[in-house]
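First, one chain by itself: the form predicted alone, in structure tokens.
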Amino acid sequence: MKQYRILIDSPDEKGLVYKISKIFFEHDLNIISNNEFVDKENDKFFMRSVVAGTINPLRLEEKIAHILSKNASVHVIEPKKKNIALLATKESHALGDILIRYEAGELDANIVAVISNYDLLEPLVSKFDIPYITVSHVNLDRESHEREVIKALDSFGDLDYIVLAKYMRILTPNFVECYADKIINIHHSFLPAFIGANPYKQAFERGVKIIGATAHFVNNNLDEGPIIAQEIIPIDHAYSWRDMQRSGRDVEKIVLSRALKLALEDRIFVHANKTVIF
């Protein structure tokens, strides 16, 4: 039997779990897993269910939507590989980690392309038989460069996610709007305390005791989009700033891949610049 993921985002009201489960029963669907959460401050109900059976997804969406508020949303998703593109600049650690996981079959995705404003990473990407497109920013203003990047992305059809694998370019509101809630970024957790050139050296000079990374969806506030995943590791006075940088890159790889996996498995709800993750 096929499995389906049901994602529900609704104003909260009494009996929702019962009503939704009753529909599953009426359609002879077996519940494989079920998670729900109520944001009491905003009276919001979130539910992610995995069911197995034979159904018409659109018909099931209509049945569930009928019992929910008009402001609710429901999606019945048949799991399949999602199409993603990776954007990179010069650093290889985050990009390389994703490519290795992809080659090992750990990511339920099709990587359609890697796009960069430099050609430095093309030898790495070519080992994985994935298209590599260089869209240079030289002699282009930011908007013109982004138009070229969007043109390259659009050539691969509809994309489910765009992953910024240390893509060191600030995106304009126009670009973000084109891919709302579809752009996943990774950054070191020193931001915003250590902004600008060489944040690890700045952190070293302040004597920090932990370093980490944050993966988040991109919005128009720099590095302030809804957080998907975070991780930290302890350090001490014996670390040089280069030691901190190496450790930080390890954490960045882990956190970015974790966030991408959550997105690919339809486990993330975005609400009020925060995420609910099942």
Given for the second form:
4 protein chains.
Amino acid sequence: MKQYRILIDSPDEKGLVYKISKIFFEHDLNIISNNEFVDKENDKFFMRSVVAGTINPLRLEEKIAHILSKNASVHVIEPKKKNIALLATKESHALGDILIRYEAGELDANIVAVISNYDLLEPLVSKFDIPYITVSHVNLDRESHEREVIKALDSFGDLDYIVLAKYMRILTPNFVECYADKIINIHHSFLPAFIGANPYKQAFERGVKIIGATAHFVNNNLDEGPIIAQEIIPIDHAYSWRDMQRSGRDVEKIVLSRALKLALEDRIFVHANKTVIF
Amino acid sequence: MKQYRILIDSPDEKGLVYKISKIFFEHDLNIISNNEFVDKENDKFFMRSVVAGTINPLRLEEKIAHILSKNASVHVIEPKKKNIALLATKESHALGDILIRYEAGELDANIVAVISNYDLLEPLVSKFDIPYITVSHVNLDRESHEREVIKALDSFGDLDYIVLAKYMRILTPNFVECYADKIINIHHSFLPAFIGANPYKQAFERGVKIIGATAHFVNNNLDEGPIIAQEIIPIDHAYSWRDMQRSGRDVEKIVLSRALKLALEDRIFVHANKTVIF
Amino acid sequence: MKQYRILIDSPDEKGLVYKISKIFFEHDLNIISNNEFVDKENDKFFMRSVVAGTINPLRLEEKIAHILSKNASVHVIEPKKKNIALLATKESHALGDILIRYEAGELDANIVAVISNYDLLEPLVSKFDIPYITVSHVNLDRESHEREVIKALDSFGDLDYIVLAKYMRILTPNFVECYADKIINIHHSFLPAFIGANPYKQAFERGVKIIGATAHFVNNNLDEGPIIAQEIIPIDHAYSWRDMQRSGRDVEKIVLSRALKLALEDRIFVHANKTVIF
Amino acid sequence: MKQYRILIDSPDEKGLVYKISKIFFEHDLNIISNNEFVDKENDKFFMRSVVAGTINPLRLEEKIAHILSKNASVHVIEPKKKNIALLATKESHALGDILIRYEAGELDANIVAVISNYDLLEPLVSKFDIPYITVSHVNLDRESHEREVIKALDSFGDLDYIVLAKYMRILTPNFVECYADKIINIHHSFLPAFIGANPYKQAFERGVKIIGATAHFVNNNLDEGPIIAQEIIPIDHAYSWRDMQRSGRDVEKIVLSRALKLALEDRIFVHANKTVIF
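Give me the form predicted in complex with a further copy of the same chain now, not the form predicted alone.
First the chain shown before, then all remaining chains and molecules of the complex.
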């Protein structure tokens, strides 16, 4: 018996759980885990079920779609390795954390490539037998550079997620549209504090007692996409901004890896610039 | 339309969600929130639904019980203020935190009385127009003292919960049996570390870098009942055990109040010496 | 033998610790605890010593000042209860937390009065035999209202600190100047996120996964004064902004009380819109 | 001008700071940072200073020793890369975290070798050009196996620290004595909870709401050595012990790396089975 992940988001209406679980019952599916949430403000119903049984996923999808309103969406997913690409710049901590998990077989993913605007991380990445592609931004305007990056990404076929593991370039709306809700970024502050450049310097100037990191999907407004995960660490007056940066790295990498895991397990719904996470 | 809380725990079997949500649907109930959990190890199914509609709670309870196995239990609860008694000894922080919430109307409870083996906290409690009963343990053996406490408690009729707000007396099995799964205690360590007396001194001796507090239901094995909530704070070498005690108080009171809130909202299942909390 | 707190901030220069500890030694003072910090960016030296011995505090202050540069400041403080006033509006949690500590003798302070623009909290405050003064803002412009508040505060003589325990009025520069570095506020977000009104609603809209609270000294720029303490709690998509507000209260009160304790123990230096805390 | 770390622990006596800072002053040393702590219970004084200047470290050490009691110890350390060996078994997360930091030049250390009782981690370690030595325990009694490990360690000359990065073998007193206060272990619970084998299973059985990890120096009593660092994460009833193990790995690796960093920066004093950390 196989396991399937069933993701439903739908306008809320009475009887949804009944109607959906009826279909599960009729297909002799065993519910392994089941999570529901109603967003009252937007009258939206979210559900993620893991079921075990013998089914045709597309057929089941149709059956469920049939009893839902037209504005609903339903996905019956057979868990398999997702294809992801990593973008990085110069820092190795977030990238390295993902590589070590990958090597340990912890990630349900194929890392098809690491792309960077510098060649600094090539020695690290090549240890793991993953293609490393340097797409230098030197002498290129933003659009031209991104075209090169997109070309490189496209050469690996369909990608499920693009992970910005401390990729220090601002993406254009065009790039973001190509991979809507597929780009996961780590920002080195507890957003919305310290958006933009050099958040640790900003945090130092402000004299905060807590610093943090935020993993989020990227949308057209820099640092304003749907938040997936956040974590913080306490600091004190003795921290220079370099100390904050150093200490912050541990939070950054853990939060990014946690967000990636949630994505790979199909646990995230995006709606109204927020996430619902089961 | 009224809201009801429906609590079900049952041996796990296929189709439970379907069968239960069918009854909700037939009674025209709107599901406000719904949580389920299957304890695979013990093959137990737990469910807590908040529904809105017009029903006879007892009838609904019967209907649901009818489709469940004999070993299942179901409760349809109409939310109302629960009756609680507080036991304390000398320290006021946990007790005071509950009193301030009570005064603010934050607690869905009637505090019928505060009982203590000392009269020290009477000035505080009497400010809030709550009966304060001193049941001194002096010259009484444990059993005799507890008989007096039980007599005092009994005089207030049926109690939903007894909250040990830093009540520094060990309870006998007899006392505990009188109020099974109804006694909520706060222990001043992150259990199971430092069971028994003087946990802060033990923590100081051991040189830990984190201290904590644990709210749990009381059973016959001291400090070994089902854990409801835990919280910690970081400390360092500069803390004396008195400093730990002082800092620990904030954790203790917050954790106890949080556990009490969970209990008052019927969010806790107890099973196999653990809690399932929705 | 008495204990004294010695606070020094000075332009940094070689030999400061030596010169200062020499004076301690010559006065036969025993160092109970000693903390130093050099702010390299501003070339400032901060030191807080607790010493035990028999001295004339003013004389010792002069002696130390004599070896420091003219821009340095030194305070030799004999610990005693500080006079504080509390300002509140309608919510009781932060105020109540302080009152319970006060009643327990935990605060090294006299609460001279609670002033509010509403009379709602009078029943609570009067339980603790503390004067409650309602200064309604109705029909008064901001300046006139503040004049009334200042008049009320002045009637209690010199105040060491004014604690804004969820006082929901914006203070004018004039008010702030009257009590520079003496006003401690609790803001219900992890500043600088969500400055201004309704931070929980802002946090809800933004879809953050962490909420927090910040205790800070008040200066002329709303929510931009030197930060004393911050704390956070994790939340998820299921929290309405009301849920955030409710859960946030525990963080708010603990952080405000912690900041107040630091102030009462003379542990805070303010410099360059930041705090150094020993 | 070079920087030096000066570590002093001494029976407490009046005038220590004065006498020591006088020597600093006479040697024209600039204090970069300075931390002191008096352990009142044991009447011990601890001090760690970072100073900049031009000195002969051994001479300075003698000078300071001269003014201290015979039971005192003083170390003047010129910061340089320390030699460390890593011991591991099968899991790669803690080891991998150290390797990535090492590759990034973040660790002030030479990793002379990784020794394991299995060959599983060789592919990972060999990527980083670090010798990997498999010392199988199969068919060897504990003492014989340890003799082989010690022989392997000895072949790399003097070692500053031995890091047990999830080395799942119990060490004998003989082994521990060879490297007193030099062995850093990560235990996968917030000690002293769940000492011994399978702490996550123990945590699962107990139904805790928080799990953690502890980095500590190893002494002869298993899991009872001086604690360096601890960290926790909240969990809930939905976690199987496998889930706890998976989530716990992130805490384990961060805590171990943090402890290693403290050791490499000479920030840890060990006394009376506790640590003082500056």
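Just so you know, these numbers come straight off a predicted model, no measurement behind them. We call the rigid core whatever largest set of C-alpha positions still superposes within 1.5 Å between the two forms. Positions refer to the first chain, counted from 1.
When the rigid core is used for the superposition, does N198 move between these two forms (threshold: C-alpha shift of 2 Å or more)?
Yes, because once the rigid core is superposed, the C-alpha of N198 moves 2 Å or more between these two forms.
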